[in-house]
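We begin with a single chain expressed as structure tokens, specifically the form predicted alone.
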Amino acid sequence: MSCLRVEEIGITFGGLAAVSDVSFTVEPGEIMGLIGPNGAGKTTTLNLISGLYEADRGRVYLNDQDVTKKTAYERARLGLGRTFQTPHMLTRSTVSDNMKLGTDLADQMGFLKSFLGFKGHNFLDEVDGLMEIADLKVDWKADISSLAYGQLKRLEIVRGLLAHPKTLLIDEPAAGLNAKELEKSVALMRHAAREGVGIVLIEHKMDMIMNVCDHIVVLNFGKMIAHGTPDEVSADEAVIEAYLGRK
């Protein structure tokens, strides 16, 4: 069963088809990037995925349940994780009230607990072992806004992997960090592929996508220029043309 499938989902704008009949499937503990130029539509088809935006045409599914309908929220419950290019956090509360808001959506009980500080061992010894994968060593009681950009975007990936996520939405984990810093970040999603949870990446470091990914889907203008290893697609003519670029 796949964690995440997409039938031919489009949206349009104005008049502007923004993403168009893309469709591709993430099977658990896969990584998937999401590839393109500027403007191709890479955001527009994870806000698509999330509910962020509503589709115009075309289909979601997560775990082969039908979710086209559903909110942001309900897909959340689902097993619907998401981080964004830049960091969304909760403003003017700590470390601590930012990583509670992790805990399991699966489980609404569970998240209030969590969120009044009352979570058990399990939740305090996962967090301490993905902060540690995330090399993120900073006082839980410190401000949310004393923390560095690089540690933010750590941050918010060890946040998304605490709702226990089927599939994690990734958008750019790589802006503006450090090569150190980047490490960490495969590090953790390495290790979330390594628990079953499906990822798909939206990234510009061709490096990181190589390495990283099992598969790729290439987007121009909205569409779906190609879709295969990263392999097939570093060698595909389309893809170069489009965005690689030859040597």
Ligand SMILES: Nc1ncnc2c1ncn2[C@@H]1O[C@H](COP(=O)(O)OP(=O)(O)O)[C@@H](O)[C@H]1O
Given for the second form:
Amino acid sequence: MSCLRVEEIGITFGGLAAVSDVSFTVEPGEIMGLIGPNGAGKTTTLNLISGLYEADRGRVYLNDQDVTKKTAYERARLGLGRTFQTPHMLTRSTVSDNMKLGTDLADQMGFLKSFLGFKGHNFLDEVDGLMEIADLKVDWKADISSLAYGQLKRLEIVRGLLAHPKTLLIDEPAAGLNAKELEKSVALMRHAAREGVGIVLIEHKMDMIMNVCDHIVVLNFGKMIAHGTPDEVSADEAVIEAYLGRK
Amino acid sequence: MKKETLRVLLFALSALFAIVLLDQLVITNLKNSQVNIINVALIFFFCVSGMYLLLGLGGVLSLCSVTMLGLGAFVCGFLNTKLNVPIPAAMLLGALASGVLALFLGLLLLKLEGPCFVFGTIGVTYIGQSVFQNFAAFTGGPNGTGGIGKLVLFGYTFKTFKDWFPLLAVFVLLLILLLHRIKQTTFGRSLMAVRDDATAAYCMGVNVYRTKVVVFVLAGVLAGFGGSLYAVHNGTISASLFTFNTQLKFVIMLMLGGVMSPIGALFGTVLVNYLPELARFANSYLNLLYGCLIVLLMIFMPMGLAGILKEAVVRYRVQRNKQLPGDGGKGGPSDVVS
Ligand SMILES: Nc1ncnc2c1ncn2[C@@H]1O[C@H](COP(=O)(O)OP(=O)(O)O)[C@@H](O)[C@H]1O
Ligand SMILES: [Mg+2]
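Next block, the form predicted together with the named molecule, ref. the form predicted alone:
Starting with the chain above, the whole complex follows.
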């Protein structure tokens, strides 16, 4: 059973086919790279999968269930997590409230039950483990706005994982991170994949993509121009011309 | 968890103690008209606390709380005076009526975004204003509703304003505990997510529309209950109170104390209500005073009194620890699990 399947998905913005006919499958525990030049339609593809954009064409399946007509929050509750190119945090809240948004999604407890004092699962060990892998030391009572960008980027992945997703979409985790921080982000992804999470990873850093991905989809002008293992993709003529060749 | 419960218990006990002291030392020495002002402020806090939930936690600016207050008051008054429904039941039904109206309006209006929603709620306030003025069979029209019965609880009749003060103060204490609790629940966090980043909320499984509707209904029930309290406390109600003007005063009360803090909002409510009494010498300039207050507030303390206080505390903590919050790893997640 695949955890994510995308079939000939597409969307058009005012005549511009931002994404067209994109199809791929992600198995549990797999890391799939989604690469392409700026404006190729990578983020738009994630938005179509997570339900922030409504697809004009094509279908999206989570764990073989058709979710094309479902809203973003329904897809999230079915085990789809994501991060953003620029982190989307609760800017006026504490680190703790931000992270508990993740555990809340894992528990999916009703308002009333939560109000009456029912407890969700114990996530303390899990948090400690993830924070250690991410090499993050933050005061949980601090306002999230007091954290550095590199910390936020990694915290967003931690928050995603706290929700116990089956599939996690990660948009440019390396942007704005130094080499050491980047290493920790990769460690988080590898950890998640070992736990059976299927990951879609958008990234510009080629060495990182070639290193961590099991297979890679290459987009250019919204179309898939290649799909295969890192070796296959880096040897592909079209890819070299469209993307790698420009470097 | 244990630590948190203890803190809440301690807070509640000291607040109860403060209420007793206030009642015995201050309230008894005030004139009846002054106690009336304070009581009404405590009643208005039901309305303002709903606005705190909406705006402070949920980021939803609704300008029709006064309509919910009015509906609660008139339903309670109508049921008691025309249909002889006993006071406690009439009060609960008043709250329920406002909740039902809020559910209807919430489902209808919360589909709208930003300014469209705000203007929609302004429309509701004007409709309410007109209905309260003109539907004489229900509200008594320009004469209002009078002769509303007294509240009797456990054989004790609340006759004077001074009788009412301890009851209202305890209600407000319970309300503050409720607001504090809500902030720590899934619902509270969903609200904060909706306020700060609706996109993040969606992708973390929060049904944004439903969350907004629930908080709108909750605020409606609180305001409606406040209206019922107002009707029974005063014995008479007049439509002239439930206007857009009053709604804007509620906004000032919330902003003065601090939109992010229930206790701040309570201070703001009492302060703004007591202002005419304090500034009696300048009564013809009251609007000038309000106007300047709002402008200065927005320039110098957009987060209100509570915001200033919080800033000072953070500055003190930073100075003491000689480090920025978020840099140190002192507070682990276990400290804040509740
Ligand atoms: N909401 C939108 N409205 C109009 N155009 C959009 C929208 N989102 C993305 N696009 C366009 O779609 C194309 C792909 O963008 P994007 O997916 O962000 O690229 P990238 O591969 O760099 O992440 C770009 O030309 C962009 O301008
Ligand atoms: Mg992008």
